[in-house]
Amino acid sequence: MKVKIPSSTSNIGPGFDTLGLALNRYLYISATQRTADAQSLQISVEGYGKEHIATDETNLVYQGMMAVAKRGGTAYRQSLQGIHLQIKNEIPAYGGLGGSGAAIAGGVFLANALLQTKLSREEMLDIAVSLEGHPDNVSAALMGGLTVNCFDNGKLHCRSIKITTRLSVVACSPQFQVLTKQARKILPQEISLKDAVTNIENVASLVAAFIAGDVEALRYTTIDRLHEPYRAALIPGYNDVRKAALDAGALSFNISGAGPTVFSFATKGERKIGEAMVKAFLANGNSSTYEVMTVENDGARVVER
């Protein structure tokens, strides 16, 4: 069996830990049973960051699969013994494009299909969030489109909005890493009422703009006051890269997830925007690469049985 899981960006400025957006770069995972008596797990990896992806039981895909199997009981766990996982990663690996979320969501989705546990996508999302710790990237990977997440007394509610307006995402990944733990630690525990109101205004207006197909509104609805002003310090040359992207015609500029990848929305001039960001990063001492992507409205899916 083979499944395909989209990458994602999250937060989209003001939607901290709330918004996810699925993108058309993918993680492909195939699972085969080697022999009836095989006991050891086998994992092979190709693509971006293959040297950093675990090939033992700590692998995030396998962790997602085992979380589903444990819910089913001993027989389900035993059925994963001796499995061969083949992982092909098309998601840039420097951080910020939902690689770990895709791996966890992909493992959960694959196990549900393989073991025929008949979980709904909402139930799969609950399992994925319990492993990932936050819903934005895993929800985008499972549901596709723009995902809007909220909790009610610990219960996650997720809505997926399908984006039909032509819109590009120009993502630029500098070749260094920002640890998510570090990116969270740098955030203040309290913010001003004014900043809180700004984010409430912007995230509500951002979702409304996506629904209405009003791409021009992305110029102001993507502004954040909760996390980006602080996380920018972890990305050398951030202000220069931002200016370069906007001067080149980008509609917006934001940190993707916890970074260090940054991205811009655009409807034209995508190559010019990407090259401008790469040049600005280089002027600040860091190599980078850019990708021009589009929104993926379909979430995780089986492509081969």
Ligand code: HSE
Given for the second form:
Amino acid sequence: MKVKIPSSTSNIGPGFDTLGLALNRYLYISATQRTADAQSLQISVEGYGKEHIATDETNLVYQGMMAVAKRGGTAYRQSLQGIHLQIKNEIPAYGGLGGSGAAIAGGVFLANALLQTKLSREEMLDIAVSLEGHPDNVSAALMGGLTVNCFDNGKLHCRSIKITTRLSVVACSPQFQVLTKQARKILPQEISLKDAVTNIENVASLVAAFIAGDVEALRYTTIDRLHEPYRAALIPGYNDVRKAALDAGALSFNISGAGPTVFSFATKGERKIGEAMVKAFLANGNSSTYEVMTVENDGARVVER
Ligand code: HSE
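Structure of the form predicted together with the ligand, please, following the form predicted on its own?
Below: every chain and molecule of the assembly, starting with the one above.
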């Protein structure tokens, strides 16, 4: 059994912990079920960040699988013992492109297919959110498209909007890590009414712009006042990279998720924008790489039975 899980960007400026957008770089996970004499879990990893991906029970794919198996009971848990997982990661691993969300969602999705637990995507999403803590990346990984999430008394409601407008995402990953925990800890617990209203205006208008295919509106609807002004301090050269991307013709500039990856929407000049970002990061002492991606409208899927 082999599954394919999309990467994602999240927040998209004003949609902190609310919006996810699936992208066309993937995590591939193959599972070979245990043989009668298999004793222990085996995990092999290739691709980006393989030296940092755990190959024991703490592996996020395995954690996602176990969360599904635990719901099924002992027999399900036992059937995962001695499983062989092969993980191929195409998602840049410096952080911000939904790598951990894809791993958790991938584990949940794979276990559901393998153990035939017949969970709906919504039920799988609930399990993945309980592990990840917030819904933006895991929802994009499972559902695809632009995901819009909200909680009602702890119950998650997620809608996936399919994006048919031609739109590129130019993402640039500097080669240092920002821990999500750290990037959340620096955020203020209270913001001004003025900033709150700006974010409400922008996130509502951003979703409306995506639905209408109005890419020009991305120029102003992606402005955030809730987290990016604080997180910019964790990304050396943030202002220079932003200016370089916009001067090169980008429609927008945001931190991807909790960073340090940053990204721009664009409809032309993608390479020029990517190269401008890399140059500006370098002028501030950091190497980086860029990727030109598009929106992935399909979420997690089985590619081999
Ligand atoms: N919404 C999350 C954040 C995404 O910005 O902290 C990172 O996992």
